[in-house]
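So this first bit is one chain, no partners, the form predicted alone, shown in structure tokens.
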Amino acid sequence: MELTKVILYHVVVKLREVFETSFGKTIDRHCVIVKVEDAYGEAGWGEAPVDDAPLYSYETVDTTLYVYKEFFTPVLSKDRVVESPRDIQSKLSIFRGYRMAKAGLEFALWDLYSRRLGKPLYKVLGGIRDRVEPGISIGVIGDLSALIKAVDKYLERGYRRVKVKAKPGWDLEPVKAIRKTFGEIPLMIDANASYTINYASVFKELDKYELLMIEQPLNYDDLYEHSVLQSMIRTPICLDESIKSLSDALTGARIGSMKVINVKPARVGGLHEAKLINDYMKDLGIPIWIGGMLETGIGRGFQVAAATLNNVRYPNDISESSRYYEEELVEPPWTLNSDGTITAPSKPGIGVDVIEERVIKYSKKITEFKL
């Protein structure tokens, strides 16, 4: 593929309702949409799900725009030929970090590459299924009655697993209430790194409730203390923020930091690294599932493709479009099937059409780089 242009769209879309985690509330979702064009006039689309503030990650919209302008596109201008999406990581390997920024570009190349092959992305990636299981992620509501109503609504809609965001003071009571009302449904909590090892007694108490897993209870960079906590409780620990690469996953596996991994393709730098983690962890007997960061319908296409991989053993954080947004950036929007699954589209690329007029409509800033 000979690339000729990279266009970045700083998009801001409003969520249907406030989404709260341990590190804050979100209503206006920022991201950077990436479009690449080649010498034949073909285009591919990607998404870097960065925010406007360094909350989940140190990467932000501004840092992403900066590293593209100062570093990524100058490298591409010197050598515009990319044989496959995997090659982009080696081209940019001299630059440390900025995995989500790199992923946005890699995603766009995967879309372009699979479109050029005339194949759906999930098949090019090596997926083994054409339907994936979605789970629902419910923010820190802070009201048990409202929480029960939300869980009931999403179970009725067909979601196959319930995840509740937790933080100190909002952990045991939500779990107790859900178990009392809904019985042994697939249930987990996600702490987003809001606890310390001093809260071990809370996690020992949660052992009583047969959770699928506890996601990222301790520091977002930690591997060691998670291994200590995992040795103290039966419930599987699932790592998210701590796993930024295959190297992190292998280290965590060796020291017993986790029994499950939430792989967010953007967080680990793209689909190639996500596939490597899938393959290595399968050999080690550690299952994965695919997480999300409030992506638009563009980013969701890469989540769905990753969720077709052979070591994905749990429902994924992949919701239908109407869960978050009034108007999607793609057609058709992502929807649940009658059996509660989401179909991996059979059309080439991510399998949905990006409506560029809507991307422009929601863009705060558009930056174009001719290579």
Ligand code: OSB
Contents of the next structure:
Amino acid sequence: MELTKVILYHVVVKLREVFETSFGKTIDRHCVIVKVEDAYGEAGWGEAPVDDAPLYSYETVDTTLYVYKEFFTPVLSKDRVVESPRDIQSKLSIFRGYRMAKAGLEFALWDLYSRRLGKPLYKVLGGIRDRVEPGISIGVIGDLSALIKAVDKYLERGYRRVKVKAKPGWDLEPVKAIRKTFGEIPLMIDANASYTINYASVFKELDKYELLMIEQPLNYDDLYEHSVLQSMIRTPICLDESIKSLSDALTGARIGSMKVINVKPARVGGLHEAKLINDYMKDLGIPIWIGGMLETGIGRGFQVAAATLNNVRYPNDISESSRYYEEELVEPPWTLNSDGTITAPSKPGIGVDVIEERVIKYSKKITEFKL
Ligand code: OSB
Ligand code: MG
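Switching conditions: you have the form predicted alone, so give me the form predicted in complex with 2-succinylbenzoate.
Entire complex below, previous chain first.
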């Protein structure tokens, strides 16, 4: 592929409902949509799910615009040819970190690459299924009857696993209430790094409720204390924030920090790294599933493709479009089949059409780089 242009759209889309985690409330979701164009005038689209503040990760919209302007696009200008999306990580590897920013570009290249091959992305990536399992991630609601109503609505809709956001003071009560009302449904919590090891007694108590897993209980960078906590409880620990690369996954596996990984392809720098984690963890007996960051329909295409990989063994944080936003940036929107699955599209690339007018309509700022 000979690249000629990279365009960044700072998009802001309004969620239908406030999404609260231990680190804050989101109603306006900020991200950077990436469009690449090649010498044939063809385009590929990607999404860097960075936010406007460094709450989940240190990356933000502004750091993303900055690294593209100062570092990424000058490298691409010098050498505009990219053989495969697998090469872009090594091309940019002199620059440390900024994995979500890099992933936005890598995704756009995967879309373009598989469109040019005339094949659906999930097949080019080596996926083994054409339907993926959605799970729902429910924010901190803070009111038990409202939480029960929300769980009921999503189970009714067909979601195959319920994840509830937790934080100190909002943990045992919601779990007990859900178990009492819905029995043995596949249930888990996600603490988004809001506890310390001093809360071990809370996790020992939670251990009685047969949770599918507990996601990222301790510090966002930690591997060691998670290994200590994992040795104290039966419930599998699943890491999200702590796993930023294959190297982190290998270390975590070696020291027993987790039994499951939530792989967000954007967090680890793209689909190539996500596939490596899939493959290595399969050999080590650590299953994965695909997480999300409230992506628009563009980012969801890459989550769906990743969820077709062979070591994905739990439902994913991939929901239908109408759950997140009033208006989707792609057509058709992502929807659930009657059996509660989502189909990996058979059309080339991410398999849905990006509606450029809508991307522009929701853009606060558009930055164009001619290579
Ligand atoms: O920790 O998995 C997380 C959303 C934003 C930031 C972090 C997380 C989440 C979610 C939502 O849990 C997953 C989704 O439906 O996109
Ligand atoms: Mg998480």
